[in-house]
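In the block that follows, a single chain appears as C-alpha cells, in the form predicted alone.
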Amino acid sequence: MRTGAASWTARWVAWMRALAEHLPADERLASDPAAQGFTWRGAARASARPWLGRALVALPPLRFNVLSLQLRTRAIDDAARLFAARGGRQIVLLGAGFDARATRLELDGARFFEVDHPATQAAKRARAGASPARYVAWDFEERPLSELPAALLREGHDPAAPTLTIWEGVTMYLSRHALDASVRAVRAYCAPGSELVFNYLDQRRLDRRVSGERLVVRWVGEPFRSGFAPEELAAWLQTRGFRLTSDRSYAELAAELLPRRRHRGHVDRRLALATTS
C-alpha cells in the first residue's frame, strides 16, 4: 500500500460489486449498493451508468473477477447470517476495507468491529456517514498485533462472548509472519463457539509463472505475498487454536449459487471457516 493512500485493491473491489448491480439476475448473489461510493470517481461514475456498466462487466475479465467476489461475498454473508441465527452477536471484520456488512445485513443486535489501516479506515468514515460500526486503526504488518484484544476490548468487545471474524480480501497480501500473528490475536479474543472465515489463494498459484493479476497488484504497491496449501491448512489452523471446519474452491460455490454457464473457473480461489477447539 502507498504511504498515505487507501488500499487500491479495497477500491478495486468496491468497483467489482458495484458492477455486480449490472449482472443478470441470476448471477446476482449480493447486493451492495454502498459500493459506488468507496471506487474511484471515474469508475463510479461509469458503473452509474447502466449501459455502460452492463457493457463492463460483460468484458471477460472484469466478469470473472465480479462474479469471483459475488461468490465470497454471498458465502461469507451466509456465514454471518448463519452465526447470528445461532445466537452471535459480535462480528469483527478484520482488514475491513469498504465492506458494508455492518449497514447492509441488517443483523439485529449484532456489534461490528471493523479494523483495517488507518488510511483506507480514514477514506471509508469520510464516505460512509452513520455507521454502527466500531472502528479500530490498525496497521497489520507494523503495530504487534498481541495489542489487538485490548484494543477492541476498548471499543466494547466482550471476550466472553462468541465472535464471528470475517477476514476478506487479505491472507494473500500479509507475510506469513502476520498470517501467524493475525490468526493468534484472533484466538485471544475469541471465546468458545466463535468462528473464523477467510478465503485465501492456492499456494500453487502463487508458485505458477507471474500472472498479469499477479503483476497489477504488485505495481499498485499490494503484492501477492502468501497461500496456502488446502492439505496442510487444518494442522497449520489446529496448531493456532482453531478447527477447520469447511474448505471450498470457489469452483464448488459457482457449482452450487451460478448457474451452469458459470461453472468454470475458479479453481485456485477458496474460502475456509474454522471454530475455535
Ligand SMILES: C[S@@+](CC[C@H](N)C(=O)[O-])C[C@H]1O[C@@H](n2cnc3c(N)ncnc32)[C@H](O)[C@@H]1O
Contents of the next structure:
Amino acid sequence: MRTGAASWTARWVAWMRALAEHLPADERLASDPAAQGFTWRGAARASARPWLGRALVALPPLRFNVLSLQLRTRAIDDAARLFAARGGRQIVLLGAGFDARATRLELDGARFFEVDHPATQAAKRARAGASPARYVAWDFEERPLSELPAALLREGHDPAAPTLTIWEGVTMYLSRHALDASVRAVRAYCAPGSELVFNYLDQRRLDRRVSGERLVVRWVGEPFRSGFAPEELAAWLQTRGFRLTSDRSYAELAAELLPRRRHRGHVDRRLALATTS
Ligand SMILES: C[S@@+](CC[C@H](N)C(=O)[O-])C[C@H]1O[C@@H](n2cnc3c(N)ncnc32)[C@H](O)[C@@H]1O
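Now the other one: the form predicted in complex with the named molecule, given that the block above is the form predicted alone.
Below is the entire complex, every chain and molecule, led by the chain shown above.
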C-alpha cells in the first residue's frame, strides 16, 4: 500500500458495493447503503443517480466486478449469520477497509473488532460516525502480528470465547510472510469453535495471467502478491491450527446464488472457510 493514503482498492470495493444497489433484484445479494459514503466523491455522485448507476452497472467489466463482490460478500454474510446463530458473539474483520458489517448485519449482541492499516482505518473512522466496532490499527507487513492477540485483548476481545475472523479481499495483497504471520496470530487469539473465512486467488492463474485488473492494482500501489494452490490450502491451514471445511470457487457460488444468465466467468477466485482444529 502507498504510505499515508487510505487503500485505493478499499475505496474501489466501496464503489462496487454502492453500484450493486442498481443491479436487478435477483442479482443483488448483499445491500450496503453506507458504501457510497466511503468511495471517491465523483464515484459516489455517479452511483447516487439511478439512471447513471444502472448504465454503469450494465458495462460488462464493472458488472463482473460488482457481481464478484456480491458473491463473496453474501457468502461471508451467510457465514457470519450462521456463526451468530450457533451462539458466536465475536467477529474480527482483518483488513476491514470500509466494511459496514458492524452496523449492517444486526447480529444480536455481536462485538466487532476492525483491524486495518492505519491510513485506511483513519479514513474509515473519519466517516463511520457512531459505530459499535472497536478499532485496532495495524500494518500487517510492518508490525509483528504476534502482538495482535494482546492488542485485541486490550480492546475487550475474549480469547476464551469463539471468534469468527473475516479476511475479505486481503490475502492477495499480502506477502507470504504476512499471510503466515496473520493466520498464526488469528489462531493465537481463537478459542475452540472459532472460524476463519477468506477469499483468495488461485496461485496458478495468478502466475499465468496478465489482466487489466492486475495492471490497475499494480499501478495504484497495491499489487497482487500472493495466491494459494487450492490443493495445498488444507495442509497449509492444518499446520497453522485450522481445518479447512469448505473451499468453493466463485463459479460454484454463482451457480448457487445468481440467476443462470450470470453463471459464467468467476473461475479464478475462491472462498474458503476453516475452523480451529
Ligand atoms: C480490497 S480492500 C478490502 C477491504 C474490506 N475487507 C472489504 O472487503 O470491503 C483491502 C484491505 O486490505 C488492507 N491492507 C492491505 N495491505 C495491508 C497491510 N499491509 N496492513 C494492513 N492492512 C492492509 C487495506 O487497508 C484494505 O482495507
